Structure formats: C-alpha cells, structure tokens
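To begin, one chain is listed below as structure tokens, in the form predicted alone.
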Amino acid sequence: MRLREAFESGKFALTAEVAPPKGTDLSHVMEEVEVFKGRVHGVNVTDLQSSVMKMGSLTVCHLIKDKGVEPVFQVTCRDRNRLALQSDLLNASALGIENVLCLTGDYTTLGDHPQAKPVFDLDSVQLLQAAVKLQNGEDMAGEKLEGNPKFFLGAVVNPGADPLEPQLIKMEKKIKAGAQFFQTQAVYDPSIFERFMKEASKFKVPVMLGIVMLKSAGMAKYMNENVAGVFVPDALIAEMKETPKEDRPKKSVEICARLIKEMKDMCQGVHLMPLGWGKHVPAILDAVGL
C-alpha cells in the first residue's frame, strides 16, 4: 500500500507516526510498526521532534522499510545546512525511501539541549525546491548529479492558525515549490477544519487531517497553551477529565474516531499521531470503518 498510489487512485489515505528512541533500543518502535502493518499507507518517522536528541529519522525509516512498512521520512532544516540536507535526501533515495515530509523544525530552545546551535540554512519551502532540483538532476549549486532521486514530497499546514491567511499563502508557496500532499497540525474542532478546507480545496492537492491522540486533560490544556494554532475544545477536555485513568486510552480512541467521522468527507486522508499509543490505532480505524 503505497502512499502515492493511494492518493492517485482516489483512496482515503492513512498514515501513522512513530518517534525514534532516545538511545538504541528500537523494540517499542518496531512493536508499533507491526501494529500499523497492513492498516496504513505510510508511517512517518519524526526528526528530533521538539528539538529533543534521539536516533535519526533516516535510520529508522530504513529499518521499518526492511519490515515491509512504507516510511515517510521527516526532514527538518533546524540541524543541517544545505549540504547535509541534500546529502540526506540522496541517502534516502539510495535506500529506496520515496516519501519525504519537509519541515522547517522547532527551535532548539524548546528541547533538551537548549544551548545547541540552530542552523536553519533553508526553510521548508527551500527544502522542497532543493528536493525538486535533485529530482531534475542537479544540486542547489547547479552541479549535475550522477543518477536522479525520485520523491513523493509532503509538507505541513496548520488549519487552526489565526489569522488563517498567512498559512494559505505559505501552503500555496509550498505547492509551487513541489509539495504533492499535506499533513495538518492536530485538529479537534470540525468547524475550524471546515473553514480551512473551504479555502485549501482550491489548491487541488491532497490534505490529510492530523489528529494527536489525547492522553489526559492536562495534555490537552498544555497543547492549547503551548502549541500555536492547536485548539482542544473545552468539551473534549472535560470528557478526558471525567474519565478514570485506566479508561483514558478507550476514551481517546472514541474521541479520535468521532472526529475522523465528522471530518473525513472534507479531506483526502488522516494522519494519526499516537505519541506512543500506537497499539490503539487499529481500534480507531475499526471504529471509523477504515
């Protein structure tokens, strides 16, 4: 089940997400990947998410591909200059990794090494442009390549941004730069997503609704206060608060399924971010009939 083929054939595309370990023990990641096998069209591997030092995305993408799961290689511009970014894109292609999600990246002060020097030589739009240039047989300096990579390029968009207009302008720039599909930031309010899709549908590029599994009322409040453009309605926070701790995974599955049912007709796919609760993803998909 290839992601590109799912979109091209008009299927409703499904992706999930795993985070590399902080260390070398990949057992938990591989357990989650086994759960996703046969249920999703691709699995995103995060790239030092929230600027926390972990194993790299590329290595984990290669290992899950060996397990028969199609990876989505997340690449951020925070830690590498244009030399290293282009090199990693070629590395991915050599390993048979086609799906690339281009991100600017979180600032280093958010993470566990706040003293780390950020790079940001390129941003996500320029990274998309660089990937397209590589596909066309030359690097950013105009030097010819010996063999061209082939990518299916993705980008992110934030439907909950206020004002929305700058997001739509950036989205259009990303499409012109080479983005072939989009995954959104977490959305919990169907009216916000509907407002966004009314504008975004004119671009005629597939959009995947992003949903982070809620683990607690505290987590929902934290996202509201700290993640720009993410809004968890009070009703959902109250639902999580009233749920006993042992029943929270079941409640989270129920909420995700309900949200997907309400919004799936507006978009071309769903991207689930379980944050370590990957074993519950099949229950969400079953509840929605996907």
Second form
Amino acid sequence: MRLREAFESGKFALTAEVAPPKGTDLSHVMEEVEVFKGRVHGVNVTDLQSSVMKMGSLTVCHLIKDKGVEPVFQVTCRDRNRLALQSDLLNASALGIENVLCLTGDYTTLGDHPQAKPVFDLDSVQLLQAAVKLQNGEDMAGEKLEGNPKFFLGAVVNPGADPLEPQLIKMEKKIKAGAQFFQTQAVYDPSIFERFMKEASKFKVPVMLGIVMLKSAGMAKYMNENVAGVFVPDALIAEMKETPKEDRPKKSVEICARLIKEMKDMCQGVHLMPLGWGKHVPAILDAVGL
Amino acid sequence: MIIQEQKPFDEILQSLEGEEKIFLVGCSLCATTCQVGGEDQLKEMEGKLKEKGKTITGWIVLDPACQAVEVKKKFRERKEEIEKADSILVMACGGGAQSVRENAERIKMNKIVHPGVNTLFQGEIIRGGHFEERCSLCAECVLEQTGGICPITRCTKGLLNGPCGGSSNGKCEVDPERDCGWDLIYKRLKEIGQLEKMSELREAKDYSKLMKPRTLILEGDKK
Ligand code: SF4
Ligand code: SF4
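Same protein, different form: I have the form predicted alone, so give me the form predicted in complex with its partner chain.
Every component of the complex follows; first up is the chain already shown.
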C-alpha cells in the first residue's frame, strides 16, 4: 500500500528513514531497505542531512523504488535555487517518485563543508507552493508545462519547539501552501506530543510521530544539547546508561515501542529514524503490533 | 555604516612586496568609526611600515573616500607626495579603495592601489566598537510585514515565512549565542498586536533586483 493510500484509507501510516552513503557503496542502504520492505508504507531518503556531503536523495529514491519500496524524496532548500528545485521535482516525477518531503534544510556551517555557499533561494513554504504550481501545470514563473507531475507532499514540524506558537503558525502556512502530511522531529516525551497534537489536530492533516532510535546515553545527551526542540527525559537517559553495550539495541527497541504505544492514538502514523540501526525496525513494529 | 576591519598586518606587508614608497589613504566616516582608517590608525600604520623599511610619502584622511569629487580634489592638492609613491594603501572599505583607484586614474594619477581592510557588512553601531548587521540591502524592504525586524538579515537562512525547525528557546540552530531572528519577529508582532502578519504567505524573493553591480541615478542627475 502506498503512503497516500494508507492515509486515505485511515490506516496507521509507517515510514522509516535511510541515509545515502558518503561514497558509492549502497550495500548498507539496500540491506536496510530490504528489512523495511513490506513493513512500512514509505522510506524517506535524506537530502545531505546535517549538511554533510553524500550521494543524493533522488538517485537513492529511484534505486530503492526499483527494489519495490515506495520512496519519500526529501528535498531541502539549502543547496539548490528555484530552477534546480523545480527541475528536481520534475526529475522525481519522471522516475515515478510521488512522495516529496519539503524541508528548509540545516544551515551549511553545521556540516562537513562549512565553507559552502548557502542557497535558501526558497523556504519550505515556497517550495511546497512551487510543487503545487507544477502539479497545476505551470512553473513558478507562470510558464506552461508539457505534462504535469503529480505529488504527495509532506512537510516537517517540531513539536518540542519552545515557544510552540510560531511552529504552529508555520505548520498552518505549510498546509495552506500544499502540505498533505507531516512528519515530526523526534519526540521522547508524550506530554510534549500531547500539548502539540491538541493544537495541531485542528488542522485535520495527518501527522506522523517522529522517533529517533536512541543508541546510547551519550547520544541522548548530545541531542538534548545540540538538536533544537528535542528533549530526551532523564529517565530514558538513565535507562540507556544502565544498559550494557551489547543489550542497547534491544533496550532501544523497547523504548521506541513504549513511546509509540503511548503516543500512537494521538496521531496518524509513525516515522522511524533508526540512524543506521534499520535492522531493528521490524522488532519495534512487532512489539507494537504494527 | 560600512563595518570593516584591518587586514592582518602580514598580509598587507606581503601585498606591498617590492614597493618601497607608500602613500596612505584613510576615510573620515565609516573607516574612522571602525578604527581602521582614521588619523590615529594611519599614523600607527605609518610607524609599523617604517619599521619594516618602507617610506611613507604622506597620508590623508578623505572626507569621505567613496566620493569622486573629494578624491580628485584632495589628490590634486597632494599630487607631489602621491606621485612619489610606488603605490597607495587604502585603509577604508572596498568601495573606498575602488573609488580611490578609479578617481586617481581619472586625473591621470595612475597608481597601484592596495586594500588594507576587509569590508564586512552594513551595520548598526550598538555602542563604541560594537557593530551588528541589521540590513542586507535586499532592494525590497519587508520590515513592514515583520514588525520592523529584518528576516533576511536576522534569520541566518533569510527565511520569509517563519522559523525553521532549528529555532529553540529564542536561539538559532547555528549558534546557541545567536538570537533566532524569527523568534524576535514573532515576539515583536505579538507585542504590537500584528501576529496575523506572520500567517500571511510570503512569495519567494525577486533576486533579479539584486543583479550586480547596482546603480541608482536620481531623476535630476540623468543625462
Ligand atoms: S528587508 Fe531587511 S535586508 Fe531588505 S531592505 Fe529591509 S532591512 Fe534591508
Ligand atoms: S533558527 Fe531562527 S534564525 Fe536560525 S535559521 Fe532558523 S529561523 Fe532563521
């Protein structure tokens, strides 16, 4: 079942994320995708995540689609101007890629090429608008297209942002601009998600809860300090800390499953970000009966 | 105000290699405020260059360096000292350095011109020697829509439709010391009862207006 159909039929939607390699060796990505196959409705492919130079999202989307997995093409505004962004949306359409997740993108200095020129010609809202325009048969300049693409457009939102109101205002703008579903930043505290969903559910657009697999206490602390709007409660950090290294994947699976159980009734799906621990994703889904 | 800082002295020295006699040029406005091209700094530069075996044929603080008439007038007055020099070191912004080169050339005082400062940004003087960038000269001011706080400049990514996911507790994802421009805008709009402006969809910017080099000629000055 495709992602769009999952939402339309009211099924609880599942997506997982893979990151393209730095280099040409796709074996790890393909192994993970094999594991996800049949278990999720879509697989996100990140676009130079954290501004680190890697193989592109579009190519990997195409390759995993060939393996029978539905890709979610992540597109950021950091590296391409409006010419290249619109062109890549047409490229995606030509390759039969329908799901597009529109993001602003991390700032260049956060990555491994801090000297790069940041683009940000468009922002995520304007990118959504551009995609909708293309669907309607014209480009941003108002020029007619020969053949229109068709997309299922996603966007992101950060439930842990403080203050939350500006995030909600932007979320609503993204919907006005054309967003048909949302994937959230990682959430580890159900009360934060509840506070967010109380407001966000008014928009009546499906929201997928973002879950990043915790790998260690150190990683959790790192996220608390460095990732905006992500808050791992002390109790979870302690749980990871007490767990010996070899048992951590199991512990992480248990925590993810627990979080999903606690929050799944508040939302329409889950987006799993295993950060290389893709082989443990089925165990999470088994544990929650999805 | 054009905010600028002096180039590392070693870099300046390197650019003067093979030249012995130097004429120094400063500027009475921004370069003086930024303490790179005022009288004091020119004297200091004179001393440092002399130590390295250079001869300073003279120096002048233009008022200002970016004005054609001023450069031509003062250069004619100081012709002798300038003609003696192998080159001119300009302790003023990049615009000033080019205005000096261009206008000296126009009055046939064709000299090699070296830039002595790095030009940083158009900024506000917060106090004394503390400067901050507030405007990126974007040619289409949107302050009316953003509570008088510039999203092009105060938001690191120059976003027009609100904060990115990296905004947290009023700070920007790139640096916990840096205010998130959109957090400032949000708070200001809320304070002045104009939060609805944040909900309006903003079109992508027209970058054709930023095609370089830009020129403005007022009606009365058009030929
Ligand atoms: S919007 Fe910002 S950059 Fe543009 S003119 Fe106004 S203050 Fe300057
Ligand atoms: S955190 Fe705020 S200032 Fe920084 S890029 Fe995002 S919106 Fe702009």
